[in-house]
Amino acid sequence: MSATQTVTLPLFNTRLTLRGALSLLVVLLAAIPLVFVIYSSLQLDSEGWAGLWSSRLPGLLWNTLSLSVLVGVGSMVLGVSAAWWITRREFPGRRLAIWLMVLPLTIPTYVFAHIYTTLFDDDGWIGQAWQWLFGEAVAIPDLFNVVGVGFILTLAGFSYVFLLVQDSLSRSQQNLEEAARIQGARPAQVFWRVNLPLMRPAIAAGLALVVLHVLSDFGAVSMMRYQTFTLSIYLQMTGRFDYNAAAGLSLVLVSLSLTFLILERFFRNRQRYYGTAQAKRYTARRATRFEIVAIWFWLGLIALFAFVLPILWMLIWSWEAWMQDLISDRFWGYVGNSLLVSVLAASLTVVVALPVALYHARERSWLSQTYLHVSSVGFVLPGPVIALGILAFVLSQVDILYGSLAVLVIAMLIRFLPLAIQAQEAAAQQLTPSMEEAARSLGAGTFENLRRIILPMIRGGMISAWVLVFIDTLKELPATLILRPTGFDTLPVRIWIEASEEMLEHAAPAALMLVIGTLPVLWFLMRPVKQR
């Protein structure tokens, strides 16, 4: 059989199995926001597009792209430098340093934005320290511009680059560097000609995550009043009620995200490096006293701004709220709302993702690949775009659901479906098909096979998927803000509202609850690091 035949036949000979039929239904559900955004944008006539181009698009493109570049550069500097020192030197507190570089992932961007705009006030901690150091002659830095927003999003996103580069460096091979040194290369030449090319795929993958988060961020840019596509889409929907213009902006943003992903995948596929299993792995060298001081100065500075100051602020203001008896039944009602929508979304998403994960794990074909890609569309659609697509679908097809909790849960399902599919597919791939075949030969039907063989074997992947979706739903802001039922406020929504009203005592406990609720996801992230 030729290579062409092995690729072509699975597509056209695919039987209409139950898994395939259910996967098709999931794909159709996941594609709803994108289809309706495209449809709504087509209702925008040429004058509407010309109006967007003359008034909004050039400025939004410049703001969004310049912010992405700034955050990408900042995240690369912080993430790569921290990963380099931690993997290449053995020093006291090395494990603590790894945690300090990852803990910023527990803090949502809108919490970062709210805390730092408070800290940089005249009476804020950093504002007062600045005036003590430089006096009133030197103005306190203004965060309400591209540099300030870039600073906030860099602190919130550099951990993605750190995790991927640290993983790459820990698996690098020492013999390549030794060979370069034997050839007379100086340390700087070894870094630029050996280490950096080896790190490039990990850096590219980390930057891709960072830039996608920048493109889809709504909370930080809205709190700092920095006009990007997500904020403009939200304002078009809630202020001007111009859904077609919002759909036009959404289409440009989705095109921008897809173009970036395609370019990133194209260049990363051209940068593959292979090593042998017997090659000597790099062993961290014991740091000198000067290096220990330098390492902890740099890592401590990063940790101070990325985690220590924000968590201290949350603890102190939460204590103030506790002492003033502000943590009332209403607060616990917001906690209950957040838990309710997160539990419903996580449970439903795990169930809906299962057919696609099993179909792709068992019946590899172009069709299963297509299903996988289309069902992952929520990964590149920002929250406001998904909300717009769902809203357009509900208003035109099932308006009885408008304003209900079901609409919000469906939006969360579509947005975080890729997380559940990936986690369950990874578990399903480790399940040998011979076990299912043995069960069938003993007379087990489809559902008995699923209940007694498949589900118990992939239970770990299903739990991982549930936790990941639960955590991301708990922190989600823009779609919740647009689609929540009247009076149904969650913790992110209350943080957004309290922050806009400068109610620090009310915002801090909600932010602290989100950080505590997000800690389990770190356990999943850090497990491979511990095993290494």
The other form holds:
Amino acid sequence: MSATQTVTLPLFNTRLTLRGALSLLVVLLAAIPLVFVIYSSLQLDSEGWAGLWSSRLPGLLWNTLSLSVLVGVGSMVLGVSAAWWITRREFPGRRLAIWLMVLPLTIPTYVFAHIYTTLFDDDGWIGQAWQWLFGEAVAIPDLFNVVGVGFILTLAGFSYVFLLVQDSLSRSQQNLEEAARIQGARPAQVFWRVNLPLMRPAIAAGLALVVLHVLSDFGAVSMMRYQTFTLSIYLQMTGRFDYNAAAGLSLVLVSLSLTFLILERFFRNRQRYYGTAQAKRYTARRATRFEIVAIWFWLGLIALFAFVLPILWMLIWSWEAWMQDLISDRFWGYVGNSLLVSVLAASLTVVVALPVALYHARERSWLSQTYLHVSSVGFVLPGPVIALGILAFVLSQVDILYGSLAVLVIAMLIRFLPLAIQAQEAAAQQLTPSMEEAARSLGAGTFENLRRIILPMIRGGMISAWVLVFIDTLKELPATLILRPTGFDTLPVRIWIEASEEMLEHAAPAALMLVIGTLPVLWFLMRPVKQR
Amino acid sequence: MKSRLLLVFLAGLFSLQALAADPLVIYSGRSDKFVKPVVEAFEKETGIQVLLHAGGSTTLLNKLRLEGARTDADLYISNDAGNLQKGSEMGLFRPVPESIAGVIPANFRAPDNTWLGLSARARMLVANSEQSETDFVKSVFDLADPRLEGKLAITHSGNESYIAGVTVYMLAAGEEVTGDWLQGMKDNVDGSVFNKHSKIVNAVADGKKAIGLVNHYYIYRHLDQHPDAPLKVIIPDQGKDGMGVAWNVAGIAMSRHSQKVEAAEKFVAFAASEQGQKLFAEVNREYPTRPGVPAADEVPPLDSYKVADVPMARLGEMRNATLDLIEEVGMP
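Instead of the form predicted alone shown above, give the structure for the form predicted together with the partner chain, please.
Zooming out: every chain and molecule, the one shown earlier first.
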């Protein structure tokens, strides 16, 4: 299909304009914070820009980029290696291993930062172990630098790469590999020339998620005082009440992220594979004894840092809090509030993302690309900036909604829309257009096609989308802090309040509830894997 | 049926706010734990319900500013005089009648009574009592002395109390002296600063650091839990020529757009009353700003040392200048 065709088609095809029109509506909603940012940065005079450019930008650029690269590489190494072993070898405890690789998603970055700065203290577990191992002579590593922050964000993010690559590997088909083997390719060649290209979309999508999380992370960087764009924007805004400079910085951040996204798309779009329903799935080979040891050593090491240590910390301090009667009735109210917002936001986001995802999966045009990129804005702008944008919009346009839960849910929708679009679009891409065409030739209309062909086939993608949005909403802090209805506290808000009072331990029960609250939905996400 | 249910549900969401009783709303940048005792006593005495909306002082001030007339807030509480004065400059507050504000000394409230300081914290030095190398320290400016290289513990420069302290020193000793002082401290800590005041006290108690600059109550909080900790409190900059200890206050302001002015005034009056003052300050071992109300027993009594003569309102006016200076030096 040539480029000119795809651009002209939507104008003449009613089926496409419906999708297109719905997508446009969604995109307009998603663009609210961007409009706010552009509008505010227009207030910045040339002197203001010059000031930003000379004094801060180079340092911020360097800090942000080096952190992104570090976390990207780290997540890829951890995520791809874990996914490869888990899908390609049958070994005792494989189900457990999958869970251990996904569970870190339930821990917010600020909780990671919290826990690890405590553990690396002189009297923390790791600090003590370090001194026992190396003595006083070797200083305990300092986490308040790019490596420390990168370490924490990698632990918090690699699961995205793992999930997507594992999904793609477990669906990849044996016949391609067999064909390569029959042609005489060695295992290494098969990996580089067959497996890796097939994994590339998944790796790219996973990395995009990770890097976007890094770019917009507020919790960990603010706790560790590592100056990225997001933190700097926040300080500019709250410390100095300078929204225009903050908007200027945000605009640079958005451009940076969009460049990254466009590059990622560019590399991903060059290849496309369609699966067919009948092809034989890959069956994992039984692992040798040596392999079992090696696999569990590696996966165990990842799990130890990414989940076991943090959860132990939470359990111990929650137990203390329980014994000291620090958990009041209100605590359960926070749990309820968190779940309510997350369920509403996830359900709404999945539905709203669908037209954009389908539109882009089917229509590769500059328009669909633009939609996709504009709808990513929620993910790349720092949470506080999005919150302010929405606040300004709601107050000036739909005053009646202000102060209601609806505003908070809309904010979550805008923030996490890209997650839902990515997940659903990835699923829709593997659906061959020929199936839809066949259905249409048999007389199925738009909605029948959607209901009987598309939705059932991308159900997996929709479930992943729901779960991802649910988890991220459950963990969301900066926008919730600003937009929640008066007196409406969620678990992250409580964690943050306790932590800012230097009573870290009191935050443990809330952090633990975040993990527990996510377990059922994770189980839901993981179930299809078992059934395959 | 299903869609009716959905409609009812949605209507419920939108009216969540309206359904709730109509309480007095306080945006509080101070921890619930420290505000609750006052709130509970107030509710008991007046029967007026109070809803605490907790958050960061600056975040909430931003929210107040953006919300304008639409705000739910009747009152704003901050841990930092700088924020209170900022809000006052932005016209977010309504003056408290002199009859209520008058009980608080003039240098602990806004000149136009748009906010009142309720409790004060002092920037003090904590040293390890088993180490004699800090014996020469008499002033915060001694912390820049090269003899303290690697022995000094300070927080990162984003901390509100730290910024307020620097503002006081800048006003008392001038920008140049303060800039050199920051530079000296920067060399002494060599990039390694603390993210929590409580950790500074821990480090000094353990002998990992010799001396630290903190708010006074962190020292007494630690001593409460570890009565035998080898800690020594140094009250800096005393004597005839000393500038005195830097103070900062937590305080309260009434929102300009409050619909419940009467109830809000009642709350402010209660917080400034002897009972309210004691409750507000004592739980965090701070100093009540109202004269005659004693602080917690363990902290040095108010009349036993000299406080820097800087009106609290200046903390807000000079805040950006302080931030500029800190950034210029590049304090971590």
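Rigid core: the largest C-alpha set superposing within 1.5 Å between the two forms. Treat the numbers as computed from the prediction; the structure is a model and nothing was measured. Numbering follows the first chain given and starts at 1.
Enquirer: Following rigid core alignment, is the displacement of the residue 349 C-alpha between the two forms equal to or greater than 2 angstroms?
Expert: The answer is yes, as the C-alpha of residue 349 shifts between the two forms by 2 Å or more after core alignment.
Enquirer: Superposing on the rigid core, is the Cα displacement of residue 150 between the two forms 2 Å or more?
Expert: No; that C-alpha moves by less than 2 Å between the two forms.
Enquirer: Superposing on the rigid core, does the Cα of residue 412 end up 2 Å or more away between the two forms?
Expert: Residue 412 C-alpha, core-superposed: shift of 2 Å or more.
Enquirer: If the core is used for the superposition, what shift in Å does the C-alpha of residue 361 show between the two forms?
Expert: With the cores aligned, its C-alpha sits 12.3 Å away.
Enquirer: Cα shift of residue 183 between the two forms after core superposition, in Å?
Expert: With the rigid core fitted, the alpha carbon of residue 183 is displaced 4.1 Å between the two forms.
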